[in-house]
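Shown next as C-alpha cells: one chain only, the form predicted on its own.
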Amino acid sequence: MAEQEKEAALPPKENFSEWYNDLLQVAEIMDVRYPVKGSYVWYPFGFSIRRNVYGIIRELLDKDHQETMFPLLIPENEFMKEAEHIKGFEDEVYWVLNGGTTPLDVKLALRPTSETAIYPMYRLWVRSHADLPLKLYQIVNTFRYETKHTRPLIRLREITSFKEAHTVHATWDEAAAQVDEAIRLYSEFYRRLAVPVLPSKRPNWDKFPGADYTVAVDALMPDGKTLQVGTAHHLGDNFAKTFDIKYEDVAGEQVYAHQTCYGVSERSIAALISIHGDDKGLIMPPEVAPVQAVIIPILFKKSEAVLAACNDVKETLEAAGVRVTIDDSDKRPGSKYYKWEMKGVPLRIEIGPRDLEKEAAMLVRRDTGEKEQVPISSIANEVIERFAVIQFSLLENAKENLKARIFDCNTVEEIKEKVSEGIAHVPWCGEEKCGLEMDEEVGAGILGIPTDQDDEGNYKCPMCGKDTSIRVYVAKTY
C-alpha cells in the first residue's frame, strides 16, 4: 500500500505549478531545500540532464567560438562605467564589502552578467582588424537579487548554468548578422530538445540595458505563460566606447568595434521538463536522457537465461553507444516501471521467458506507451530507430500544441480572453505609449515583433486605432 501511495504522489500536470515543483524533487532533478532563497542543488541525475543539454550548446558553439572563463568578481569602478547598463541591474547586484574582517578598498560585485568583467580584457586583446571577429563564450554561475517569487530553474538568485557568448566585430552590420546567427543556433539547439520556440524582436523598453536592440526566443509553458529561454543583443559600439575597445582598420585608422552578446540559462531545462512531461513524470528526448534505455528482466522461471540475455542486450547496446542500464533489483516490475517512467527513460526493454522463446524483446515507448516485440538479433538498430521516431514525435506534438495556442486577436477584449490560454498575435502601431497601455489593459506584456514577419497586411492598433502592418506577440510571462 505504501508503495502504491508513493507511485500516486505526483499531482496531475493540469495543476502545473504543483506538478512542476513535485517533479523536480521526485525525479531527482533539483533539491529546493538549500537554506538560501533562490539557490538550489542539482541532484546527480538532474546534473546529468544538464550535462547532456549543455553538451549540445557546446557542440554548436565550438564550431566557431572558443570557450573561456572570466572571474566572478567585478570591481565597482569597472561595473559602474556603463550607466544605462548599470541602471538595468543596480537593484539586483550582490556586493562583497569585506575580505575576512577587513573592509575592501573597492567593492566587488558578484556578476549579474559579465559584460563589465569581460570588456576591460577585450580592450587589451583587440588591436587590429586581423583580431576580428572575436567570439568567446563561457558557462558560469551568475547572481541576481530577485525580489519576485523565485522558482527552481526559472527565476533564481543564483543562476548556475548561464551560457553567455560575447563577440566583437568590425562593423554594425557584421554584428547584426551575428545576432541572426545566434538566433539560428538557439533555434537548432531547441529543435534538438524538441522544444519549439518563437523568436521576436523586443520592444525598446524591454531590450537589454545598453543594447541597440534585443531579439529573444520564448517557449510556451503548459499553464499558458511564456518563458524567455534565450536572448541575443546587438550592443552597437556602446560598450566599445565605454571600455575603449578599438581596432586598427585596413587604412590604419583607430575604429570602435561593434559587439554582441547572447545567453541561455537553465530555463532551457525548465522548458524541456515542462513541455514534454506528463502525469507519470519526465519524458526525455533520447539525445539528452541520462539513461536512454532500461532493461527490465521479467523473472518467473529460467531466471539465469533471462538475466544472461539481458546482459547480452546491454553489452550490444553499449557497443552501439546507447546509455543503458539493467534494473535487476528485487522490486516488482510495476515498481520498476514507475521509477523509470518518472525519470523519463525513452525506451523500456522487457525480456522474459516467453520473449526468449521467440528470441525477442519487448520495446515500450515512454512518450506513447506503445509496445512492440522486436528480434534480439537486431536490437541495436531497433532501439536507435525508435530514438529517431521518439524525437520526431515529441517535436511534432510540441509544435502542434504551440500552433494551436497562438491566436490572432484584433481587439482588447479578444486579447484579454486569449492570453489566459496562450499567445495573442496582435496589431500594434509601434508607439511605446500604446504598448505600455496594452500591457496594463490586458494583464499581459508585448513579447516582441516576430522575426519572420513579412510586414504585409493592413491592421489597426487596438489601443489608438492607427493603421499598422506590425503584429506582435502578447502573452503572460514568467
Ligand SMILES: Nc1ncnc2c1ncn2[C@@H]1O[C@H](COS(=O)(=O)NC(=O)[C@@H](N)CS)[C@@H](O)[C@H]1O
Second form
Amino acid sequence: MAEQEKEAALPPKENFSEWYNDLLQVAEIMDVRYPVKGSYVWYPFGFSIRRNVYGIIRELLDKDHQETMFPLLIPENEFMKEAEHIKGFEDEVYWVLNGGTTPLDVKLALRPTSETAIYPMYRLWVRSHADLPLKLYQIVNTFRYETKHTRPLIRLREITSFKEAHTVHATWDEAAAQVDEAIRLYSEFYRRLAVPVLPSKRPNWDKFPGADYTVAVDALMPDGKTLQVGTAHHLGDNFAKTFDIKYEDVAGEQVYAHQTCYGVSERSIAALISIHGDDKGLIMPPEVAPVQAVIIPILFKKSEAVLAACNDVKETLEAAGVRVTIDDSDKRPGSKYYKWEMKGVPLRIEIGPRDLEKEAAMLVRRDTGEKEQVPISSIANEVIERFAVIQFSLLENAKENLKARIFDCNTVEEIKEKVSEGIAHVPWCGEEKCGLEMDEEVGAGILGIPTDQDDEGNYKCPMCGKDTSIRVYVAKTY
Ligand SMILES: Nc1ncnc2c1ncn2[C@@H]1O[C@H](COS(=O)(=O)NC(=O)[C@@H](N)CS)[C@@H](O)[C@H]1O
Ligand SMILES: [Zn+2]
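Next up, the form predicted together with this ligand, please; the one we just looked at was the form predicted on its own.
So here's everything in the complex, that chain up top.
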C-alpha cells in the first residue's frame, strides 16, 4: 500500500463522523473510492481485522452449528412466496434480468438475506423429528438497495460480511429458547470484542418481516446514537407454512416446524473501531488485533546488537503465539510510533542500547500510554499479561461509558434532552400509538424492552399518563 507520505492528521474523535471516515482510510481498513454506491473495498489490514473478528463468531457458532453456503441468486417465485417478507424487502432487493444478451425467463433476486434461498432446501432436508434441531449458518455477501445514507461498515448496499444463521425446531418454545441462545452468543461475541451491547425486544412495528418477534443487540456509538449490531428473529411456523417445512413427529403425525434466524454483519467491526479508538487512531483489543505487538529498535551506535536483540524478542513472542512485527524501516522513531498507534497496535516494544545494558525492553500500552521497563528474559509473560489487562480495561471502560449514558427519563422534555447524548430509559404503556407518537415527538426511536433485566416498577407512560410497569430504551439510531 502506498505509505502515507506526510502524516495525515486525523480529526479529533469528537468530530466523530469525520474521524470515522478519515480513520478507515488512514488506518487502511476500507477504501471507499469504489465506483458503486454502497460497495467498498477491504484493505488487507482491515480484512485481517475481519478475519480475527469472524474467527471468534465461527468459534462460538461451531460449538453447535454447522457452516455451509447457499446460492446468491433466488428465483422470483421463491422470493415472492412469503407476503410479509416481500413487503419488508421489495424496495431493497436487486434483480438480475438477463444472462448475457438473453433475457431470463425467471427473474433472479440477489439475496438481501437468505430465507427464500434456504427454506425450499430445508423443505427437502427436514423429514423427521430426528433431523431437528437443524442449525446452519453462512457468512456471505448480501445486497440491499438501501435508500438511507450509506456508510462503510455501517450501512452498505453490498454487505460483505453477513453472518446469517437459520435454525429449525420441533416446537415454538424450542425456537424461543434458540432466540435467547442466539442473543447470549452475540453478547459473548461482543464481550470478546470488548464492546458492551444492550439486548432488547424490538416493538412489533420494528420486527423482522415475517417474524413473530425480534430481539436485537445495540451498541452505543461515540456520537450518542445506537447501532443495531445483531438481531435474532423468532419466525414461528410462518415460513414453514409458506415453504411447507414439515417433520414426522414421534406419533407419526406431519407437523409444521418452527424456525429462527439471526445475523450480524461488518457493523461488528464498525462498533469495535468506533468505541475503542481515540484521537491518535485505532485501539485494537488484543484478541482481534492483526498486529498485537510492534518492536521498534532504537538505533544509534551498537545497532547490530540492538537489531539482534529485537529479532530474538520477535522469535520468543512468535513462539508464544503473539502476532508481532519489527519496524526496522529507516523512518525516525516518532513517525513509526505515529503509524502503529494509528493502526491500534495494543503494545509497542522499544529496545535501544540503554535497554540492552540492562537486558530490558520498554513496553508502551496503546490504550493508556503507560510505559514500563521489563526484563527481556520474561518478555513473553510480560507481554501476554498486558494483553489480558488491556482487553479487560477496554471492556470495563466501554461498559462504564455506556452505563453513564443511559438516563432514566419520565417526561418528553427529559427524553428529548437526553437522546442527544445517549439512551433514554423510559416508561411505556405498550400501546403502538404512544410508541409512534413518542418517536415523533422526541426524534428518536424505541429500541425495545430490555431482555437482560426484570424491571417491574410503577411508572406512568409519558405520552398517555397510563400506569405501566415496563420501561424501554429510546435512542437516536443509525
Ligand atoms: N445495509 C446494512 N449494512 C450493514 N449491516 C446491515 C445492513 N442491514 C442490516 N445489517 C446488519 O445485519 C443484521 C441482520 O439483518 S436483519 O435484517 O436484521 N436480519 C436478517 O436479515 C435475518 N435474516 C437474520 S440474518 C442487522 O442486525 C444489522 O446489524
Ligand atoms: Zn401510553
